[in-house]
Each structure stands twice: as structure tokens, then as C-alpha cells.
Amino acid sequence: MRSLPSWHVFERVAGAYDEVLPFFAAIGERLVAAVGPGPGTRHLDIGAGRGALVGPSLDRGCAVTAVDAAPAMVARLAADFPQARTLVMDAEHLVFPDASFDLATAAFVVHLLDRPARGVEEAFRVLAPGGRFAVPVGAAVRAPEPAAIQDDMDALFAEFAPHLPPGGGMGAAIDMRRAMSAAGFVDLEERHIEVVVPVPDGDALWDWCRSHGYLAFIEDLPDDRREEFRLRMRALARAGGVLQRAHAVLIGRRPRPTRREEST
């Protein structure tokens, strides 16, 4: 069982996060475009990392507050995006008043929490009535690229997962639609996004795997299996190879009170 919170892994990789391959930056740009916040939108980005969503949101004229549990991530956020308000904060305990924001996002964060449902409930609490919460969830690629290596990567992770110790790796699957409905979100809808990122060679692919949450999986493998995993992961890269990943952006809305509720 992993003894330290997941943010410790991201604290260690903050300097390299999204520097090897701009995968999360590409996802963030498309996610913000899919949600389409307008100028002046009070946007809270939870688990902001290196700012994949922060930059595109600022470009749209939003008032961005970015929080992350890893102090090193927040230090880099503050340096890279001085226009945003940046804070070290636990997603399960957001220290904001109720109804503080018009939009909340959490990209690849909720499944890492010790209590994912609590994180979703906190997002609901800090949104104003009518405010939206957007998270990426898995979706099928609509037009697979011939040189895409993502399926082979996923298969390799699945093959080596049985070698992890109990509680090894990081994160757990969560039914986001159910969690958001349980928290009170309504009018759930999905918008499709997809990214294609070139992978120059095996070294770049391996360095990318070690520059974000995959590092927990790699480090938890036994030594001999880790070396085998490294060699086989590097071998997946080929001339013209790309990472191709599709997501559905799941968007829910905090309902506005009824007239009866407003009068009580």
C-alpha cells in the first residue's frame, strides 16, 4: 500500500511534468475549448499541475484560481501564470466559501483522491447556482491513427499490473457520472475531445512515462520487472509514432434554486 499521498509523486516530477511531450497541454487546450467559458468567468482549476487548463482559460479572459496539493507545482504555476491566483490546497478540503465560482475543472485528478466523492462534493459546494463542473473521462478514439501506440501502451500496463504489490500504482477507477449525480449535479452532458502528440523515439516515450503519474506504477514494479517494462515500453516507439487519446468532457451543472426555495 502506498504510504504517502499521491501529490508526493507530482511534487517530485513538477520540473519535468508535460515538458517531455506536451500531452496534457494539448488536452487542456481542447477541454477549455469544449467547455467554452466566456470573459469574466470565475474559473477554479482543481489539481492544476503545470497549468494545462490555466493558460487557455486566461486567454479567454477568465478570472482563474488554480490549486494543487503539490507545492512545487504551485510554485511553477505562480511563475508561469502570474495573472492567476495560485494556491496549495487539498481537493477534498477547498478553503473557499460556498458559491465562489462559475466553473470548476478537475483534469485527471478525482481518481487520485483518497475520497473521490468528497472531491466532487467540494466542487459542487464552491460553485454558484448554475455553475458548471467539467472533468475528462475515457472515450473511444473515433478515427484511430495507423501509427498510434496508445493501445499497445495500455496493453503493456495491463500485462504488468499483476506484478504490483497490493495497493501499488496510483489511483482507482471511478464512475464520474454517478459521483456527479450523487453530489447534486444535473443536466450532465458529454463533449468529445481528442489529441494526437508525436513521439520522437523510445527515450522520449520512457522519459514521458516517468514525468507524471505513471511514475508510481513504474516504481512499484519489482526491479527485474521494471527493467523488462522499460525495455518493452521503449520498443513501442516507432518512426512516425503518436500518442492518440480521446476523452469525453463530462459537464454537470449546479442547479439554481426554485422560487419556493429562494423564498424560504
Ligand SMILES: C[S@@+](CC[C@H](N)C(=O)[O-])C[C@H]1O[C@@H](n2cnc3c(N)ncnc32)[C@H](O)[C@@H]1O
Contents of the next structure:
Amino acid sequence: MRSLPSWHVFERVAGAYDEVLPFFAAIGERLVAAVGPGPGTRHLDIGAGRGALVGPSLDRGCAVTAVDAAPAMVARLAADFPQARTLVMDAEHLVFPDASFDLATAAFVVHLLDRPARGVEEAFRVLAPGGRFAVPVGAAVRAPEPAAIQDDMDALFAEFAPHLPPGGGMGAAIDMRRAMSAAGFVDLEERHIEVVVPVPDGDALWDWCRSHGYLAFIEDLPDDRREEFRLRMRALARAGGVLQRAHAVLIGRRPRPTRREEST
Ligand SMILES: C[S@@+](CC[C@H](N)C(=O)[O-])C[C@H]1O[C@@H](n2cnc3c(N)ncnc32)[C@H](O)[C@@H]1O
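Hand over the structure of the form predicted together with the ligand; the form predicted alone is what we had up.
Next comes the full complex, this chain leading.
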């Protein structure tokens, strides 16, 4: 069982995160395009990391606030995106008043929280009535690339997962539709996005695996299994290989009060 909150892993990898392969940046760009916020949208990005969603949102003229629990991530966010408001903050305890934002996003964050439902409730609370919350959830690739290595990677993780100690690795499966509905979000809809990111060679693939949350899995493997895992992972990077991933961007809306609620 991991004794420290998951953000401690990201604190250690902040310098390398999305620098080896621009995987999260590619997803962030498509996610923001799928949500399509207009100029002036007050956008809160929760667990912003290195700003995969922050740059595209600023490019669209949004007023971006980016928060993350890892101070090293926030230091880089502040340096890379001086136009954004950047703050160290726990997603389970947002310090903003109710109804402060028009759009909240949390990409690959909620499943890392100790209390995911609390994180979704906080996003709901800080959104203005009519505001939207968008998160990526897993989806099937629609047009598989022949050179995609994702299936082989997933199979390798599945093969080695039984070697983890109890509670090893990071993150828990979460039913986001259910969590968002329970928090009060309505009008849930999904928009499909896909990314294809070239993997130059085995070293790049291994360095990428250690530059984000996969590091927790690697570190938690027993020493004798970790080296085998490294060799097998490196060997997956064949010539022309690509990371291909699909997501459904799940978007929910905080309902506006009805006339009757407004008058009471
Ligand atoms: C997988 S990264 C995703 C970063 C970014 N959203 C992206 O798409 O690249 C998860 C991020 O969530 C942050 N995080 C983890 N636990 C958190 C918490 N309790 N509150 C706020 N951020 C947290 C980590 O520090 C890390 O930057």
C-alpha cells in the first residue's frame, strides 16, 4: 500500500512529464477542442500537471486557473504559462467560492484521489449554474493503427500486475458517469477523441513510462521482476511504432435553478 498521496510521484517526475513524448499534450489539445470553450470562459483545470489543457485553453482566449497538488508541477506551470493563474491545491479541497467558474476539467486525476467522489463534488460546487465539467474516460480506438503498441503494453502491464504488493501501483477504477450523476451533474454527453504519438525507440518508450503515473507501477514491482519488465517494455518499441489511445470526453452540466428554486 502506498503511504504517500499519489501527487508525490508526480512531484518527482514533474521535470520529465510530457517532455519525453508529448502524449498528454496531444490529448489535452483534442480534449479542449472537443469541449470548445469560447473566449472569456472562466476555466479551472484541476490536477493540471504540466498544462496539457492549459495552453490550448489560453489559446482560445479563456481565463485559466490551473491547480495541482504537486508544487513542482505548479512551479513549472507558472513558468510556462504566465497568463494563467496557478495554485498548489488539493482537488478534494478547492479553496474557491461556490459558482466561480464556467468550465472545470480534470484529466487523468479523479481516479488518483483518495476520495474521488469528493473531487467531483468540489468541481460541481465551484461551477456556476450552467457550467460544465469535462473528464476523459476510456474508449475503444475507432481506426486502429497497424503500428500501435498499446495492446501489447496493456498486456504486459496485466501480466506483471500480479507481482505488485497489495495496494501497489496507482489509481483506482472509477465509474465517472455514476460519480458525476451522484454529484448532481446533468445532460451527460460524450465526445470521442483519439491521439497517435510516434515512439522513436525502446529507450524513449521506457523513459516515457517512468515520466508519469506508470512510475508507481514500475517502482512497486519486486526488484527481480522490474528488470524483466524493462527489457520486455523496451522490446515493444518496433520501427514506426506509435502510442494510440482513444477517450470519450465525458461532459456534464451543473443545472441552472428552476424558476421556483430561484424565487425561494
Ligand atoms: C496523470 S497527471 C495529469 C496531468 C494533466 N491533467 C494532464 O492531462 O497531463 C495527474 C496530475 O494530478 C495531480 N494530482 C494528484 N493528486 C492530486 C490532488 N489530490 N489534488 C490535485 N492534483 C492532484 C498530480 O500531481 C498530477 O500532476
